[in-house]
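The chain below stands alone and is given as structure tokens, in the form predicted on its own.
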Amino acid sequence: MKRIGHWLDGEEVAGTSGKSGPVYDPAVGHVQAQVAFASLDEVDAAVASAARAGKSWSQSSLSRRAEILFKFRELLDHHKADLAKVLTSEHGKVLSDAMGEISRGLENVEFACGIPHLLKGEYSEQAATGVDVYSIHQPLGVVAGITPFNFPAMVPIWMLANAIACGNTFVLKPSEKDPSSSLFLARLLKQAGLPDGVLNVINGDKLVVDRLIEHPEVRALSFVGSTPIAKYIYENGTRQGKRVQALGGAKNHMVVLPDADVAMAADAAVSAAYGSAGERCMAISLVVAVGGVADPLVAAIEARLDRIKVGPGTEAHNEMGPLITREHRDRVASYLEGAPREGATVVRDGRQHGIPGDGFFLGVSLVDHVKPGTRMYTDEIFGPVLGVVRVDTYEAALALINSHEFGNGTAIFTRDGGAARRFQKEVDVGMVGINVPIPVPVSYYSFGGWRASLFGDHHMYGPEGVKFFTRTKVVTSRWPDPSTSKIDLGFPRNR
């Protein structure tokens, strides 16, 4: 059986607690291995680790973080076959899917590649006479990430990159139940040239998550995952006086007019629901029908999942995979069972049509006539299961959205320009997409939610991203004039 331990002081080691967890082939169900569960000892010799390593690393020049994290990227491009291996494995998705998510990773380490442009301060000469101000942007020291399994590259990507491009040092806990893609992470930048000591992987479960909310070394946390676990780590994380930002859940609604496309919106909806067999947290996972699109839209939709190929992400004409664990997989089949009940119908059920024998397969789900307040309306599945509710009006679907609990991400189908600004205006959410169903900001923008999506005051990576790994320092500064001084300083004097 296969041993994954942690990577401390710029190796990976073995785990000393005696703990373990079992890290498994979605595909096939199986323990593939066994990731090791840190002690609080492992967990304070990692931030012990980090806080050393940052006393040179804070001090080193922008230009040398900069060629570290170029290397980074070129090496990253170059073993992204590799990588995407190691994540179709231990998540199950499709190795289309895992190159798309190491992609976007890598537009996050070019971005941060940019660090010595990203840092510049402001300047204002003769703020008053002979009186100079301006500000710098210090790193924070020691930082942590905790991040979630349906994305075990690209997240800790999302922090680590600016992170250490700031001269921070960063202790990354990743989720347990695909742990490695972490690891070979870590083996890149070691080959890049990063010291020791700057990154440090620590696997675990909610013990060590526990140890950074609390460890005085541990200025700032950064946390994507369920919106019970962002509002835990806020309230504890800041009541210890850190700087957090965390990420949490979503239901993001798709709306589409009366005037849309209907064969563009049903592909989107298609794409956008079942992609990563619906394991994201910007999935679409509500369609709003307005008005009479309603019928054609849900036919259309129904018509394009014969297409969708379920089986192993090592299969390359499989278009999903399977889900994380037997559980999850349990927890998401549970709603298609709930849904007549509530007064929807299932269209197509997953349980039933096209599914593997073998491993934690779910087939596509289609689910009419969602009612708003119902559990199949409310809650966060986390699955290929997608919804639709119907409603009569533009302003009937976006009182739906603007009243839900999350305010992840959302879309508009639509042709009426008109209509799409005014929506975008309107809408209460983080991110919005204009015929577009998954809009996640490029790398020089920032993601995040608002309401129970987002727990803090900054959004993850780009901008955002630099602002909350560095905290702004303001120097006013005022020399005596040279002609003045008694201490010869080189200078000509008036005489």
Given for the second form:
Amino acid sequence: MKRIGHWLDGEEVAGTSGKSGPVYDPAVGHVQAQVAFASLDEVDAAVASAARAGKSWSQSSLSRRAEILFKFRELLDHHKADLAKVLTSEHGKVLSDAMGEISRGLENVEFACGIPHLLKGEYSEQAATGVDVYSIHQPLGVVAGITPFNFPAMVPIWMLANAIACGNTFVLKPSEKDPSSSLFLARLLKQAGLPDGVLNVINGDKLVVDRLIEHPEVRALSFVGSTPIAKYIYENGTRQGKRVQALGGAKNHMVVLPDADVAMAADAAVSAAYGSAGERCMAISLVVAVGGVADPLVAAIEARLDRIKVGPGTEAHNEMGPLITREHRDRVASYLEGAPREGATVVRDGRQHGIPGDGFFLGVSLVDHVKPGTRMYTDEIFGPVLGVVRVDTYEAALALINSHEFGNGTAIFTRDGGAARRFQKEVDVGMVGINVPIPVPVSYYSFGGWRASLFGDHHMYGPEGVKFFTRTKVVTSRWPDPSTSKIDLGFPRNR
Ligand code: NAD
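The structure above corresponds to the form predicted on its own; please provide the structure of the form predicted in complex with nicotinamide-adenine-dinucleotide (NAD).
Up next: the whole complex, starting with the chain shown before.
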């Protein structure tokens, strides 16, 4: 059986702890590899390697860092089809989704290539007579990232591109469910010229994460995953005096007003709910239909469901692959079992999908008349299940969104600019789409939700990513006028 190790000091090494976990091929339901779970000593070795490398990396010129990132960008683009295969094989998402994930990651590398511009400070000449004040942005030191299974290439890139561009060294703890893409990225970065130790990848479970939280040399923790773990990392990391950004779960509502283009809204709901089998933190999981749009909208969504081809992600005609594990698939399916008891109507039940074999498949599912307050409404299901809530007014839709535990993303579909403008102002959610169902910000903005979707003060990537991975120093300097110098510097005397 294939064994997946760690990336330490610029090379792949086998684990030494004797502990490992299974990596599945979700499309067939079999274990395809074992990933090493690091011991405390191995975590310490990764942090020590990063600390050593940081001594020179933090002093490297901005143009050198940019040059390496430009090369990395070219290599990533060149090898994206190979990386997509790795993603599909361990995560299950279809190849087109995997390619889309890599493209969004590439954007973040392109942003980080601009690091000479991004690290410019401010300068105030003559704040007082002969006194100038200016700011400089310096790296934090060793920083760590802990990432989820659902975007095993893009989320590590969200973090590492800016972290290393800012002069930090980075220790990455990927999801143990699909760890190979992180090692793939590490190999490309080495090829691009990244010095050994600037990036270390350490695989494992809670033991590794807890050591990173408590390790005195780790200055900051960047986390993306579920809300309970995000809260845990935030609370424990900040208690240790670390800077922490911890992005959590989501339950994204898409409001459809009575004037919306029903076909456009239905297309958007279908792609946003079922893409990547709904395992996206920006997936639409609830449509909130306002007034009379509900019946035609539900009919239009249902009419589109038969066209979605579900099957192994490696087959080009498929549009939706399996879920990540059998347990997760069964958990998602349990919401379909429970929906009628909660007063909802199962319009399409994905448990009847007819796909042969042991893969972790669930077909597309649509549940109408979801009632606020039920599990189907409140929980993050994280699968291909779209719920529809029916309300009478815009105010009722807004109140639902603003009182939900999560505030990651949301969208409104309408032809009325005034209604959209009111929504963007009044909704308490971090990322808002107007006739755009998945408003993931482009890389030169930053990504982050509100309430239980983000713990910490900084959003991820973009300008806020640069802020997160640097600390600012303000210098106040006084230089007397050279004409007053005791030594004759050649300036006209002016005493
Ligand atoms: P998860 O929270 O189970 O795992 C995330 C990481 O935390 C993994 O590396 C895992 O090994 C580690 N971890 C798990 N349990 C831990 C524990 N008890 N102590 C310490 N570390 C632990 O999340 P997941 O299932 O891999 O990913 C799906 C979740 O991530 C969903 O909730 C999704 O909404 C969320 N997510 C959020 C965003 C966002 O930007 N807000 C993006 C992607 C995914």
